[in-house]
Amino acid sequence: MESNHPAHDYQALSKLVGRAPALFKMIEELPAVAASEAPVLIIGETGTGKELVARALHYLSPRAESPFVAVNCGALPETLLEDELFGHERGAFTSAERRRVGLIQQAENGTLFLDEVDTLVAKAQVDLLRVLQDKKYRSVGSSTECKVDVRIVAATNVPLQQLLHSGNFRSDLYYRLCVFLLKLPPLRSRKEDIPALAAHFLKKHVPNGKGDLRLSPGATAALMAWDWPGNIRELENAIIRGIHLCRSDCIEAPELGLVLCGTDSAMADSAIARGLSFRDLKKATIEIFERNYLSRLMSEHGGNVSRAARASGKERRDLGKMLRKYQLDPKSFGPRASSLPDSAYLTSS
């Protein structure tokens, strides 16, 4: 099908970075799925880019000129969910001083993206099923039903089949949502895409005036060896840390803030399988261990270099050199800083 919105097509697909077979097959299917009006269910671990795929579906579809409305179902308390989705009429409850338009109506002629759809309570599941079956909904406090023209794209990071078996998710809603099923692979199964993703995030986040930054071989080895439990979101966070912590035009492995286990056989297997040199991987692992060890050591001793040196069995001067190497200021580990968790310097994803 020839697109009438080439600018939208480019915007949608340019953000889907990667050529791993598991991802590329899904990207190839997106234009055909987008051309349909049928609901879509996107499954993938946290941080794999489910909303990005939902936006791509919207901008590749005939609905591209209409709104894309996203809602995280898990972030809304049960008492507010129905009001958020369907709106309310004036006087529907004590504080309803005026009519409120719900998210479904805001997405009219466009796409409604329901993230964490597995968290919907039973009442909301029934209401959503009505929208999917009959294109109708009833706002809170209204006695009449409204017609709506909206495409539903839902996402979850848990296997809905488990919820079906436990009775926590309606089977009829599941089969209504799952006309098209898109599965996003975790980053650990598409590590060949990591260099391209890292380059993408470098370009995206390097501030003006910072110059052209690059990753050292050790940093690249560290990225390839890590298993990425937080997936692409975690990788982006690591690149952001590296950009702001590096003191030259080359980001080193410790500046990424990853916690690697140098004795993990899985890490060694990954490095060998991907052709990383022993030297680069060893350097990255040692640097990350040293930085993490020093951070915890200084936290334990409240920033006192003399006490930390005695505890570590190193000369005070040698310990000072290592702290300077990793830009670790003893003052930042003083009494106030030492009350923070040991891993507080890491950005959680």
Ligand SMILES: Nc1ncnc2c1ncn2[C@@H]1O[C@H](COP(=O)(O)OP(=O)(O)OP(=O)(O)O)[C@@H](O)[C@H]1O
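Everything quoted here is computed from the prediction, not taken from an experiment. Here the rigid core means the biggest group of C-alpha atoms that line up within 1.5 Å when the two forms are laid on top of each other. Numbering follows the first chain given and starts at 1. What changes on going to the form predicted together with the named molecule:
- The rigid-core alignment places the CA of residue 65 less than 2 Å apart between these two forms.
- When the rigid core is held fixed, the Cα atom of residue 286 travels 2 angstroms or more between these two forms.
- With the core held fixed, residue 55 shows a CA shift below 2 Å between these two forms.
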The other form holds:
Amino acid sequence: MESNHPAHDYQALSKLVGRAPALFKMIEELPAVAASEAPVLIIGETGTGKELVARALHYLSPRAESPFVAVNCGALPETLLEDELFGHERGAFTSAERRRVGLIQQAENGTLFLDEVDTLVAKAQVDLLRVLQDKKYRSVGSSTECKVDVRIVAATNVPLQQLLHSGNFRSDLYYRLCVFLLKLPPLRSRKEDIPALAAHFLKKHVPNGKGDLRLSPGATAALMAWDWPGNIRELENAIIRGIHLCRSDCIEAPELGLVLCGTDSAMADSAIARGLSFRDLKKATIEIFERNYLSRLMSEHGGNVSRAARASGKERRDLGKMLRKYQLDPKSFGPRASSLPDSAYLTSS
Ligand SMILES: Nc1ncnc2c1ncn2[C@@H]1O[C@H](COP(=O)(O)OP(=O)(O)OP(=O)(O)O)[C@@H](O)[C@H]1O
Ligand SMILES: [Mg+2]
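With the form predicted alone already on screen, would you show the form predicted together with the named molecule?
To see the whole picture, the full complex is given below, headed by that same chain.
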């Protein structure tokens, strides 16, 4: 189905990379879903692209020229969320000196994206139901209802069926929200998309003037072997690290900052499947190990090279050389910065 905004269409769809059948089918259907105006519920683990898809739905819809307003329902306490969403009247409470327009009104004629919708408390669920059913809401302290024309797109990383069974989410709200239910698959179940996503993020993040960067075969094997608990966001972060840490026009595996956690056998499988030579795989595996080992060692010893050398049984000079090879600055592991480098490279396993 055609939308009224070809320029927006192209932009919204070109940001979504995915050839794996589970995602590709959804991307193909997005223009039709967007044009329908019906509520959409997007389900997926963290980092799978829920907000990106919500934005695409907005920009593909006839509402593209009106605002897209995102609200993270889990980020605000109950009373504040109500105030944020619906606004308040002057004098509604002691500090309410003037009337405040809520986010729902700011999204008039546009799209209201309710992220982490599973965290909505019972009262907010009732209010949202009223918006979905009758396009009406009441601001805090108001005796009259206002009309509003918004399209609701909601997202969650909790399987809502689970919440329905536990009684924490109203089933009438659930069924109104999920006229369209879009399930975003985790990256580990669509690894065939990794090379295209990596290329997309290289293009997106390589700074002007840094020329063309590419991934070494070892780096590609490492990306394919990783399980990606943080999904596409985690992949994007790995590529950003690679871009900034690489010392040539080719990003090597350790520069991606992945931590090997029992993935070496998966890495071997993927390397064999991709026809990577034993030599390349061994080099990539050793480099990843060395970089992780050095980061952890330096963290443990607060950036003190002499102590780290003693503890690891290496000559201080050799350790210094290895740190330089991986561009690890001992100062960044010092007492005040000790949590920074580690958390920058460690991902959950
Ligand atoms: N299919 C995709 N193609 C290209 N980039 C993507 C894709 N999906 C997600 N991304 C990128 O990955 C990052 C994370 O996506 P997004 O913020 O939409 O995830 P999310 O599901 O909302 O995560 P969270 O649950 O943690 O809020 C963003 O930078 C987004 O642009
Ligand atoms: Mg999100």
